[in-house]
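Take a look at this one chain, the form predicted alone, written out in C-alpha cells.
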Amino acid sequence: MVDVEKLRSDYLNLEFDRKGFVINAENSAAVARAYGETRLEFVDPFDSNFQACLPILASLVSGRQLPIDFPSLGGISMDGGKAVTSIEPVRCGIELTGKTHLNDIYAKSGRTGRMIFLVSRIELYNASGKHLASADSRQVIRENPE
C-alpha cells in the first residue's frame, strides 16, 4: 500500500518542471468559438480585451508530468480531470513561463478500492514574473487490490 504521507512529504510544492509558451490568438479564438463561446475577448483576436480562453491554458502541459524520481505506484492510471484558475487575463503572443509542481497527493476509498490522487500544477508567469494562471491536472491510479 502506497504510503500518502511520505509522498506528501518528499514531494509537495517542489517545483519540478519549467516550460515557455506562447498562445497562438487565432487557435485559442477557433477553441473559443467550438465550445461555443461568443464573448468578443476569447473569440475575436482584434478585440482590445482579447485574452486566451480557458481550454487553452488546460491545454498546456511541461514536459514531465511528475518529478523525474516519483515513485512508480503501480495500480491503474486514469485522467482524473482539470481546472483552470484565471488570475489576470493571459495575452496571447507574449512570452509565458509554465513552472509546475505537485500542489496535493490524496488518497480515497472507493468501492473498487482504495485511489491516489495526484494534482499537478502548472502556474502561468509573464515575462516580469507576474502570476496569471494555474492549471491542475489530476491523475487518479486505482491501487491493485493485494
The other form holds:
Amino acid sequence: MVDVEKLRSDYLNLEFDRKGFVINAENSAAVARAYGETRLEFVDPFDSNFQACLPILASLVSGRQLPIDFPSLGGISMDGGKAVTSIEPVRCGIELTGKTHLNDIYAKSGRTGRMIFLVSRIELYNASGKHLASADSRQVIRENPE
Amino acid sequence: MKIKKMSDIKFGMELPLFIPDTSLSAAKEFAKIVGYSGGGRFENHSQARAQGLPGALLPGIMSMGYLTRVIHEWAPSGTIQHIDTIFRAPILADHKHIISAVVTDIDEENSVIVLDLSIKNLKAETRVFGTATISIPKF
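Next up, the form predicted together with the partner chain, please; the one we just looked at was the form predicted alone.
Following is the full complex, with the preceding chain placed first.
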C-alpha cells in the first residue's frame, strides 16, 4: 500500500512546474457562450470588464502533471474534479505565469478498495507577480490490490 | 427570483432548477472549442464505448460552466470567488440531467454565501457535486 503520509511529507507544497500562458479572448468568450453564459464580461471581448471565464482557467494544463520523481502509484487514473479560486479577474491576452504544486494528497477507502487523490494546483500570476487565480485539478487513482 | 443584495438571500434557499444541454452535439462543440476533441470520448458514442466508457461524455469543465451559468443567472451582481466541482461519475451525453443548488451558509459580515451544487441524472444519481463561494453586494 502506498504510504500517503510519506507522499505528503515528501511532495506537498513544492513547486514542480512553471509555465507561461496567454488566454485567447475569443476562445474564452466562445467557451462561455457554449455553456450559455450571458454576462457581457465573459462573452464580449469588447466589454470594458472582459475577463477569462472560470472553466477556461480550469482547463489550463501545467507542463508536468506530477513532480518528476513522483512514484508510480499504478492503477487507473481518472479526472476527479476541478476547482477555481478567483482572486482578481484574469484578463485575456496578457502574459501569465502558472506555478504548479501538489496541494493535497489523501486516500479514501471503500468497498472496492482504496482511492488515492492527488490535487495539483496551478497558481496564476501576472507579469508584476500578482497572484490572480488558482486552478486545482483532482486526479483519482484506484490503488491496485496487493 | 434574481438576487441583487444580501438581504434577498435566505439560508436553505434553493436556486431554480436548470436543465443543461447535454446533447452529443453540445458536448462535441464544447470539446472542439477547448481543444479536447479528436479522441472520440466527447464526440462519438461508439468511439467512447470502444474506450471502455458507457458512451460519449460531457467534458468536466463543461459541467463547471453550466454551474457558473446557473449562479450568474440567479445572482447577476454576484462574483464567484471559488467553485469546486467533484466529478463523482461521468455525465453521459444525450442523457437528461438536472442542476440544483441550495444556500448552505451566509456570512453577513463579509457579504459572502456558500452554495451546495449538484448535477443529477433522471435516476437521481449525483454525477457532479460541489460548492461555490460567492460574494454578493451588501446593499
